[in-house]
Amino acid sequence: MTHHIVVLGAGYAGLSAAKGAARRLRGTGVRITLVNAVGHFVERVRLHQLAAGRPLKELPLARLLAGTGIDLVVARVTAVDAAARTVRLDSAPYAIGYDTLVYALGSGADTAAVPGAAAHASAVATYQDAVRLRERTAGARGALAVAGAGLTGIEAATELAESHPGLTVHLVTDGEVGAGLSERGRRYVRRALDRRGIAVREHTRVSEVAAHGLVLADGGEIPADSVVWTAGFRVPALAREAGFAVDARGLLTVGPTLRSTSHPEVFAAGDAVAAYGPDGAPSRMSCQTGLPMGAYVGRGVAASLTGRALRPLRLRYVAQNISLGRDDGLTQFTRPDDSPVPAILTGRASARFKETVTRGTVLVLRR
């Protein structure tokens, strides 16, 4: 019979594997099926941009894979059964068998995080939720809470103040604004954000979203019309749900060839993996780390079914990205294991530099 490999999943993680499988097993007969929620390639680190008003280029998935011999299903994932070895979807064909998995369903925004959150509050996590912040935000003035201060956070706040000079723009966090950035990298993002005219509140808790703004800890309030959610992300409950062993945030746990250690039929990539870097701690979600992940998962699919034997990965940074408006950025210089140095790249030449990794990126992605 004919090994047929499933990746569920077609971000940068999973597009990359499956492109990368394809290539190593053309003419063996493997084939090889790629399930997507949408029949386009999203490109994550854009979202903000989309939400703000911004049109991004469209990228077919058929396109994308276009002479690869991959079987494309635009379909929405619902359950796996690992004892029969198949995927359940939302429309036809409903259900498909595999003989290896590739799991890289991704990350959306933890909007369980609080009450209220997920009804009253938007994100920037999927396509689906940038479109709806636009529509939302389209026209608007008064005010704007970001709820969360990470880099999803700083640059959705920079973007929407940006392109809707007649909002107020507050940034809220229970921590510290870029508290992974050197100390260079945080006063240059403080400056961008004061430029902005966005109100910064640190060490700030949100106790809930209302429909009027943002409920504090401390009993205080900050009255808002719209809410954008980007403190923290979580998985999908589908690897619990089909007896995966995950580790406590419902990541899938893996070895270090990213197969699964409970499952040795499923590997997995991206958001939705506990992998660690080099000093332990976990890998951070990331275009920069899910595409690399993406293309080991791909060598290690046809090395499983080729008898080759595949070195651990390791994953190793190099810098950070930020947006900080459509000509302001940051890029943070990072050691291997993604802690900051002291060197950094500011302004229009960071916004160069950003556009043309993500330039890049889609180039890789097509190849």
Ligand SMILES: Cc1cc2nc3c(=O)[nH]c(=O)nc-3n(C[C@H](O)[C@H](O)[C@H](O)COP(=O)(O)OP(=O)(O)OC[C@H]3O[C@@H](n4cnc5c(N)ncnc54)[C@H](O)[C@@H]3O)c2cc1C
Second form
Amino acid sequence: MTHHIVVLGAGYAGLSAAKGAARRLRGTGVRITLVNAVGHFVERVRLHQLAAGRPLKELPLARLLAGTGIDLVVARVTAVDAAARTVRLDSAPYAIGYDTLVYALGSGADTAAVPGAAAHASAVATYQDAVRLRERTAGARGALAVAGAGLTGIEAATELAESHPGLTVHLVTDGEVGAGLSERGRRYVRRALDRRGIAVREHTRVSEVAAHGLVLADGGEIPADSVVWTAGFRVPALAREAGFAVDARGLLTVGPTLRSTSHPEVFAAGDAVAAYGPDGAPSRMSCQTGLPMGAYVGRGVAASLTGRALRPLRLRYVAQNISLGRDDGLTQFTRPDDSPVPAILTGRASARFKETVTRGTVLVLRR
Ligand SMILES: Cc1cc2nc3c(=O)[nH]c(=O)nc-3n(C[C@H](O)[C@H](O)[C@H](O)COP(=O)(O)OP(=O)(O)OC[C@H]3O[C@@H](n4cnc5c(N)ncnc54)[C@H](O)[C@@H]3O)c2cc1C
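Moving from the form predicted on its own, what structure would you give for the form predicted in complex with the named molecule?
Every component of the complex follows; first up is the chain already shown.
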């Protein structure tokens, strides 16, 4: 019987896994189906741009998959029945059986982290989040508070401040802005935030999001007409509900070749995967993690069917690229384990570098 590979999620990880497997298994009769909630590829790294009112290029999945032989199913996965090896969907064909499953459903904003965030805050983690935020802030004046000052929070705050000069933007974090950056990197980001008039509140814990803004753990408040929640990401509950081995955050646990530790017929890649960084540390949720993982899983799935062995994946990082509006940015160079070194690239040069990398990523996925 024909072996059926089903890939869940057509983000950076799932798309590269599906295309990599298809290329290697061409002519073998193996079927590959890619399931995604929407019919286009979402460039998540540009969602803060979309939220700020800058339309993204249309990238229909059908076009990205042309000539690959991969079947595309546009539907939302509602469950995985691991015993029956079947994926359940919210629309036709409603169920798909698999022999090998690639789980690459990415992540979303963790709006369950504090009371009120789900009801009152927007996010920039998914396409729908970014569109909603764009609608809420179109022509807005008054105050906007961004909760969370990791890379996504910094990018969202600077982009929104630049595109909405009438808004007073607050950036609030319980730690330090850009905590994972070098000293020089943090200083550059602080100056960029100051230049845009963004009010930074560090070491300030948010305990609730209310209709009128942020309620703080120390009893204070930051009044805001809109709140953007970027303080943490969470993964869908589908892996846990399927009975796949997951960690405390619901991320799928995998061995050194990205196969599920509980279900060897399941591979996983991208934000949905736990503990694959150096020394077993959680890997950073990023394209720089998801893309090589996806490409590796594409090779791994093909190798598992052709009886070849694969060396464990070694992730090696080079830099983190942070946009600070359209013409400014920070490239933080890193050691292979993703820890920062003092070297940075800043300003227009960094913004151009990031744009080149982002376009290059899409070119790789088109290939
Ligand atoms: C605003 C923003 C800026 C970022 N900037 C950078 C950056 O500069 N550099 C960097 O390296 N990383 C960046 N990241 C992180 C990066 O985008 C993610 O780590 C990356 O997208 C993860 O890839 P993935 O394939 O695992 O998941 P995703 O890209 O999220 O893809 C998951 C796919 O699964 C689909 N899906 C989810 N649930 C279901 C379901 N139930 N049924 C069907 N389909 C489903 C989604 O529609 C999506 O297509 C940024 C993230 C954000 C939000």
